[in-house]
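Given next, in structure tokens, is a single chain: the form predicted alone.
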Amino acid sequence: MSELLTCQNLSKRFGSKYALSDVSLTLGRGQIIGLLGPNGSGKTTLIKLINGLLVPTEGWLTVNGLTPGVETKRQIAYLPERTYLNRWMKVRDILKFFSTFYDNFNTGRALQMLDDLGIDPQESLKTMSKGTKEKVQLILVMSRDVELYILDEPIGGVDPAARDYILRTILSNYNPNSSILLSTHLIADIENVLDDVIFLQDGQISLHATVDEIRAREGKSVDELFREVFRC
């Protein structure tokens, strides 16, 4: 199966308001896709539906042909926007927990990335800055061998000096049969690593194209087009 993710007429309603409306989408393998849109556009709702954290009101979606659930959780590594780790834990304890919980977790890869970023595995989260915690979370996600990585604002809280390393980490730690769905507001910082982009607006897809198509057709960067469309 070439399609990794398929959505068909996917909608999610909260009360009388649709957060996502009639979204049809197919994502292939070996791609880095930017999921872009202003606050309230439906990005987080779509991400939670893919992860099985929400159930569609209408329509359906599949990951590797499977409805989101227990089986797809093994195939998806998800980096949420907010910190989810317990403050009292040391990094070494978190690595042990992840290696026990996920049979596709690569401890050696995680230790190498920690070393590259100068993070001591003996250090506890409560002593870390917000940016360092976010680096640890990204390392945990990228140390799993999965089909789909979903990263929600992976570089939003880190210093600019670390962004290049983090982007290189993302590029070098997933295999060609996997894809990355990356949501961020820092479009200019990540545009060069993207293959495709999806613009979400008011819960609907307003654009789905390759970066090369956008540059050729519009004569401008993704960041420039985004600012024009959403008047940023």
Second form
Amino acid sequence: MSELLTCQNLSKRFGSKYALSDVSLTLGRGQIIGLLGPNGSGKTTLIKLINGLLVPTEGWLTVNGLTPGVETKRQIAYLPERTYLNRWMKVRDILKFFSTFYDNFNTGRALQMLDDLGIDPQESLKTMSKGTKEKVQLILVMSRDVELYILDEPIGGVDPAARDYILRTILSNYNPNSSILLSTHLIADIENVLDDVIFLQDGQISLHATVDEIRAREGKSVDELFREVFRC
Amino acid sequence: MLGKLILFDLKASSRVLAPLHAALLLCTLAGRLFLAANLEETVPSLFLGLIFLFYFLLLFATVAITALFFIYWFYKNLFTDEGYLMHTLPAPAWMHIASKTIGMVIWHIIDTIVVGACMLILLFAFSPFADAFPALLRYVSAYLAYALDLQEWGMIALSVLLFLLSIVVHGMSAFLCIAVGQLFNRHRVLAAFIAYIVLSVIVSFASAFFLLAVGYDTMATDVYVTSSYLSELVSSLVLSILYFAGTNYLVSRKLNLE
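Having looked at the form predicted alone, could you now put up the form predicted in complex with its partner chain?
And the full complex, kicking off with our chain again.
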């Protein structure tokens, strides 16, 4: 099976409200895909479904031909928008945790990235700023050798200098057979690294195209198109 | 993977529970030395009272925190932001539940041993108790063995099994209620408390109904000990399985992280 991710008529309902409605989608390998949409458009719901944190109400999805479960969790590196680190741990403890639970975690790469960003592995997570914790989480995720990286708002809380480093890190660390699904509001910052773009609106896909197609067809950047489509 | 999860849970719980139990043991040993030195006649009674108060508060806190720690940890580690990390590990939901249950049982065993040892350390300071203790122990186990018509070792094994099952069934009922509480978008802890009350009422009614249905007579003292042990064993087993299955269903199919 060549598709990395397939969603077919995927819906998720909370109570009487559909957070995601009839989404059909395929993602190939070796791509960086921007998942874009305003707050409440269903981005995080879609991401949670792919990660097996939610179960679809209707439809189905597969990752590498497998329904979400233990094996797909091994193959996906997920950065949630929440800070999930245990406060009592030191950085070296969380590195140990990742290397214990994920056989595809590369500790050497993580230590190198921590060094580049000036983060001491002996530092306690409790005393870290929110931005530094976000950097640590991103380093943990990007230090895994997986087929699908899912990054939910990876650069929202960090300063522009670190943002550049993180984007370079994302680009330089992922395997050409892997794909990155990236959700963010900061479109202008990431536009140049994206291959594909998915616009989500009210739980449905309103656009799925390559960045080149958008530029050629619309004559504008993804950021400009986003502001136009989702104007309040 | 289950072993790794258990080690992680034990490490996390030991941060809190190990120093607490170590402090209790140290205070008990200090108290034993204090009693042996017969200082109570020279120390003001107010001071003595404060020492006893502090000691029993520490004892109570150790037992209470041990009883509640894994319920809190189950909620915090699986249903707050940390849940995003735990539920994306390559482990099925049942392993998370089993790991926390096993961790809870291990700490309850340690707690029982430490608290029991502390009591004995203090009681043995009084010579009448120390002299009578072996006979007392034999009498209690011989009586229960006679009542159950079992060999002494069988009696001990059954008691240990019941003790372990009672920990599991209480812990798992709390786990189930937390898993019910997380279904709500707001006031999750309150919802878990309400679920606990509702569950307690349902289980009380169901067990009363069951006892009536089988014609159980609590006044029949000759079979009382045997039947209460066995009915406790069966009901704990059945409830543990039901609670585990319910929690597993909710965590694997109805997870609702904020």
